[in-house]
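Presented as C-alpha cells, the chain that follows is alone, the form predicted on its own.
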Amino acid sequence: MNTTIRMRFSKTGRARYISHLDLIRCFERAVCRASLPAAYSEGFHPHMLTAFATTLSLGFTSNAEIMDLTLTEPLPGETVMTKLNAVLPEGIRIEEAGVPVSKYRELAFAEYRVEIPCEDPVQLAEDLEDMLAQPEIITEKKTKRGMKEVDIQPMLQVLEVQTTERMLVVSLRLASGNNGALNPSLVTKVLLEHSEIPAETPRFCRTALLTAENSKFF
C-alpha cells in the first residue's frame, strides 16, 4: 500500500538558479540515489508521484518549500530526511519530514521577506506607507489569459517595515492559492514606481507557506 511523506526543504545559495523543471529532476534523482522506495504512475511513461505545494520564482531562495513523496512501503520522516540529505546538492536541504495533513488546496498565504537596497530606506518605508494607504493598488498583473489590470491591494498585508543604512527589509504576506496568487517581485515593482528613491534590484527569501486560518501548512 501506498503511503506519502511531506517534506519542507530551503533552496538557498546557488541552488535558487535552479528552475522548479530542473529541482523536479534533481530530487528524482536524489530519491534513486538514497534507494528510497518510490512509487511510479502507470502507463506507458511512468514518473515518479511527487508533487509540490507551488513554484519559487527563479532566483528566490526559500526555507518553507514544500514537497510530497509517495512510496510504495512505510518509512519513517526521518528516515527519508536523512537519505535525502546525505545525496541532495548544495543548496537544497530538507529542513523536516512526516505525514501530510493539509491539503494543496487549503494553501492561501506565503511569507516572504524582501531587502531593497537603496540610496535612501527611511524615505522608501515612507512611499510604501503611502502606497499602502491607497484604496487600490492597480497594476498590470500576468495571467493565464495575459496581462491584465488587477488591485493587488486585496492580496497584500506588511507584517513588518526595518531600515538599516542602505537597505529597506519588508516582511510580506501574500495570497498564494486556487484564489489568486501575488508575486512579491510585482509588489516591488510597484513600489519602486510608486517612488523616486534609486534602488538595486531586490532580495527575496519566501519564509512560510499558510492555510487561511494563518497556521503552516506544514
The other form holds:
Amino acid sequence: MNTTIRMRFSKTGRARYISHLDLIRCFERAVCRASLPAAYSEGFHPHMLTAFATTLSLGFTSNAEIMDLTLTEPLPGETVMTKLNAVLPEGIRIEEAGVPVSKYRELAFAEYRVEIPCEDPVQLAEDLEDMLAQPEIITEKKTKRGMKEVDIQPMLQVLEVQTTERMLVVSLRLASGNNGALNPSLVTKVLLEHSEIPAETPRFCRTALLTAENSKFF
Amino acid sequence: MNLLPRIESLLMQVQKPAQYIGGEIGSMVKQHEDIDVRFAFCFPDTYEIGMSHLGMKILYSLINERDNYWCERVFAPCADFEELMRANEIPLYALESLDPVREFDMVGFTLQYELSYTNILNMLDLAKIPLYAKDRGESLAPLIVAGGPCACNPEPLADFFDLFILGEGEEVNLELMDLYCDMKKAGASRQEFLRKASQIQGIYVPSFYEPVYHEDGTIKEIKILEDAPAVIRKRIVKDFDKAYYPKTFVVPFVETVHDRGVVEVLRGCIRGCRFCQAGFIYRPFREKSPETVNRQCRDICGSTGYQELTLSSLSTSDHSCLEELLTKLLPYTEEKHINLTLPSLRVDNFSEELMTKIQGVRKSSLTFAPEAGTQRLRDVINKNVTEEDLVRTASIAFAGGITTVKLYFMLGLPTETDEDAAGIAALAEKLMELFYQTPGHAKGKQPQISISCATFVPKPFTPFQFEPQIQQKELEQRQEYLISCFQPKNRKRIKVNWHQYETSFLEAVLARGDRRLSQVIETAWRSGCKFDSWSEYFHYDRWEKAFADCGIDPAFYANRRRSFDEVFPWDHLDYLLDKAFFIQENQTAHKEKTTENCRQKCAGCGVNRKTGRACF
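For the form predicted in complex with the partner chain instead of the form predicted on its own, what are the coordinates?
The complete assembly is shown below, putting the previous chain first.
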C-alpha cells in the first residue's frame, strides 16, 4: 500500500542557489541514497512520486518548504526524516515529517522575512508606510505574455517592521497559490524605487506557507 | 583566504549560480591544518562539461583518500561570471575550500582537447599566476602541471607548464605528490624538485629538453639538458582490475552534460582504426572482471543516488564477458529503477532480448559511425564495418519502430576522392529505401536520416600522423559535390551537417605543433580567444592574426606531408608504441588493406614487447 509522507524542510546557506528543478533532482537522489522504498509512477518513463507545495525563488532561504514523498510501505515520519537528513547536502534539512493535512491547492499565503541593508532604516520604514498608505500600488509584473500592470496592494500585508542600525527588517504575508501570487522581490523593488534611501540587495527568507484559513500544511 | 562572502555578493547576477559555490554531496572538505599538499584539479572548460569527465572523478577521489593531501576542483567560469570576477578582483578559486588557486601547492590541468588551450591561459591569468613557467620564480609552489590525452604532444604548451604527466595518473600522481611533500618539508627549490621529478617514470619536464630546428623548420634533434632521461615513457596501472576506482562521485546540483554514474569497464581498444588517437595511446587493452564492475556500479549508485548508469569505455561491446556482466547487473538496476546505458554498442554481439532490456523503450534513434562512404576508404582507415553490418542493424532498428538514423562520417581522409563522398550519399539513400522495404516499419512516418561530416584531423601516435590535413578549398569542393550527389527528392529529407573548417584546422595545427606555438596561443588569448571549441566564441580571424604576428605559418603544421624519417615534436615521448609500427600501418593503409583487430592477431604495435606482457 502506498503511503504519502509530508515534510517541512529548510533551505539555507549555499543551498539557496539551488534552483527548483535542481532541488527536485537533489531530493530524488537523496531518497535513493537513503534507500527509502520510494513509489514510482506507472508507464513508460516511471518517475519517483514526489510533490512540492510551491516553488521558491532562486537565492531565497526558507524554513517553511513543504514536500510530499510517496512510499510503497508505511514508515514512521521520524525514520524518513532521520534517514534523509543523513544524506542531504549542506543547507537542506527536513524539520518535520508527518501526514498530509491540507491539499496543496489550498495554498493561499506565504510569509517572508525580508532584510534590507541600507543607510537609513528608519527613513526607509517611513517610506514603506507611505507606500502602504496609497489606495493602490501599481507596478509592472512579468507574466508569460510579457509585462503587465498590476496593483499589488490587495496581495500585500505587512505583519511587522523592525529597524536595526543598518537594516530594515520586514515581515510580509503575501498572496501565494493559484489565485495569484506576489513575489516579495517585487515589493522591495517598488519600495526602493519609491524611496531615496540607498540600499543593498535585500535578502529573503520564507517563513510560512498557509491556507486561506491560516492553517499550515500538516 | 576563503572567498565565500565576496563570491556570494555576485552570485545572483549570474546564470546557474550553484555551479560556483561548491557544497555538493561527495565534495571533499578537509581541515587546512591536516594538509601537507594541496592540489587544484583544473578542467579548462565550464563546470557542466568538466563535471562530466570521468578521469577527474577518479583522480580527485584517489588523492583525497590520503588524509594529508587535499584535491579540489576548479573550472573555467562562464563569461558572465568571469566578467564579474575580474571587475570585483575575485581570483580563480577552488570549489571545496573557496580558496584562491594561487595558494595551492600543485595546480593540475587536464588536457582533453586542443581547443581548450586558451582557456588554460585564461584560468592561469584569472588565478593571477604568471603564464610562463620561467616567470614563476624559484619557490616550489604553485607548481603547474598537466596530464590527459593531449599530453602525448604537449609541446605547444611546453613553455607554460613545469611538468607533464604521461599516461595513467592512478599511480604516478601520488608518487609525484609524495616527492613534492618530502621536498616541500626540506625547503627545496622548484628547480631541485623538477630535477628529482624528471627521474620518475612518466614525468616529463619540458624545460630540460630543447628542440633544435633545421632551416626548413622541421626538428633536427631534441637536446637533453640537465640529467633528464632521453625518452620519457608513459605510465600505466599495473593491474587494471584492481586499480583504484572511486566509491562515490561529487553529485552536482546543476545539470551537467553527463549527469550520471559511470563505471569504466575496459581501457584501451583492440580495433586499431587508423585515424583514432585514443585507440592507440590508451593501449594495452585491459578489462575489469564482471565482479569488479558490478561492485563498482553498486558503490557508485548507492552513494550518489544516481538513477542513470553508464558502462563506459572506447568500445564496451568488446568486453569479453559483457553478457555475464549484464546478467549480474540488470537485476540490481531494475530493482533500483536505474536506467542503464551502454554507449557505442554493436548490435550483432549479443542477444536481442538483452538489448531490449538495456535500452528499454527510451531508444528512439540509431547512431552509426561508418566514418567513410566506400568500402575502399573504410579499408584505408581500418574501420572494419561493412555496408552489410549497417544494413542488418538498420533493418532490425526499423522493424523495431525506429525512424531516426544518425550517421557519422569524416571528410578529408587520406586517399579520399569524390567517389568516396558519393558513397556517403549513396549509403544514406540506401537506408532511406531500406526503411520503406522493411516489414513492420513505423507506418505513416518518414524516416529521418541525418549525416554529420567532421573534417579529419591527423593526430600524433596514429598511423596517419604523417598525413597532411585536407586544404580548405578542396574540402569545400568535396562538400559541395556530396550535396550534389543526393537525388533531388532526398535533398530536403536527408540533413547534412558539418563544422566550420577553421576549427578542425586549428585543432590540426595544435595537435601536431611544436614549442614555437606557445607564443601564438598566448597572442591569440591576449586578443580575446577563449572557449575556442564553442562556435559562438570562436574567432578564427584573431588566430590568423596571432599566427601572422608571430611569423608562424599554420599550414606548416596542418597541411604538410611529413616524411617517415622526420623527427616529430613528440618523438622523445614513449607511449609504448613503435614509430616503425605506424610507418607500416600507414603503408598498409595506402595499399587499401586492413589490419586485424588485436584479439584476432597481434599487429605488433610494440605495447606487449615494452610492457613485457602479452595483451591476451
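Since we're looking at a predicted model, the values are computed, not measured. We call the rigid core the largest set of C-alpha positions that still match within 1.5 Å between the two forms. Residue numbers count along the first chain shown, from 1.
Relative to the superposed rigid core, the position of the CA of residue 135 differs between these two forms by less than 2 Å.
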